[in-house]
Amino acid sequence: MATTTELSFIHRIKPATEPGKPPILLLHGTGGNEDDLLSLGGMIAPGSALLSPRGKVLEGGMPRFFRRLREGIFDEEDVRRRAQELADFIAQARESYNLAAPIAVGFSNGANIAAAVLQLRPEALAGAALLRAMVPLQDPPAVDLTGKPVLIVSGASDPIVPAENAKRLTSLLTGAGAVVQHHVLPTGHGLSQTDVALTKAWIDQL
């Protein structure tokens, strides 16, 4: 496992130990870093290469992937810029580490930037598991996601993500052609063992 600053994001890279497994792009939530989701990656995709960048935006000293104006209200101009920046990093990492297009696995803020990358630079990702995601862009551009696999896992009692918002994200991605599975769990914003099991089963069938 290496930590490097050579590309445009500080990140961790763990090489694959099983050929043919899809690489996983791990995207942390607010206050996380490049180490946060490595154990999750090992549980949901054993043998896969793991690529885990640190968000560049600081909010009260806590790393994030884009700015927000307040809880649930995003700086959409920054979302667009940061999604392009992350997609460029993915391209750099693919070349540097000889990776196929990765499956993004994002939690909270990381899930939101992954959804934005799908809507703005769909070629960057082979699919995405969006854990506790919200709609990142209120007026996203038209995009062709035909056949792109997406998993959305929401919490029924999540105080941050309204149920209607998660449903709208599902509708937007489905309308663009993505093959979306949306699960609502009897939990809040934090991840549970059911999230792990669902995400592993979804990755296994890709």
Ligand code: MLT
Contents of the next structure:
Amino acid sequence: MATTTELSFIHRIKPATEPGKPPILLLHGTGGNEDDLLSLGGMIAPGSALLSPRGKVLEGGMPRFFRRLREGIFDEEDVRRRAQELADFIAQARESYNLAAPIAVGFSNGANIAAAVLQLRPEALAGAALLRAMVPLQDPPAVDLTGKPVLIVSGASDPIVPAENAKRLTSLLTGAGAVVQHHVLPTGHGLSQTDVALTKAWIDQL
Ligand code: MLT
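Output block for the form predicted together with this ligand, input the form predicted alone:
Every chain and every other molecule in the complex is listed next, the one we just looked at coming first.
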């Protein structure tokens, strides 16, 4: 599989092996990188093209997709700027690799930037699976997400994402017209086999 720095993010690209499968944009959590979610991508979307960028912001050496002031408190100016930058990268990658608009599959910080891209550049994504996501912007612009499929999977005992916050994200995206499925699993912030199974089933029915 190619690793490349030619586009605006360091990333991995794995070409599709089955035509007609939606491309998947994999977005890692804090401290991850472009390799982190490739095996998850292979499990949830066999045959799909996988596009996996590395977040450009470093927090104590750990890659992220935007700056935060502390855990759960985001630098929203940076969220807005980085969401635009990621949407521009998606457009470049679509052209370079001849891809349809991807479905984002993001974990934690990667889920939060995917939610911000939905709210700021909805055309960049065909849909999104947001694993342990929270509200990225307190005052998002009005956006039309009519018919956009979104999966949100939260952990009932997640110490980072309060249950109320994940519910608010669900309401915000539903209110904008997205077709949102929200599942709350009896788990914490880490991913479980149930996340994998739910995400695969959700992608299969798109
Ligand atoms: C974030 O900073 O995006 C969230 O707190 C999740 C995390 O990356 O820890």
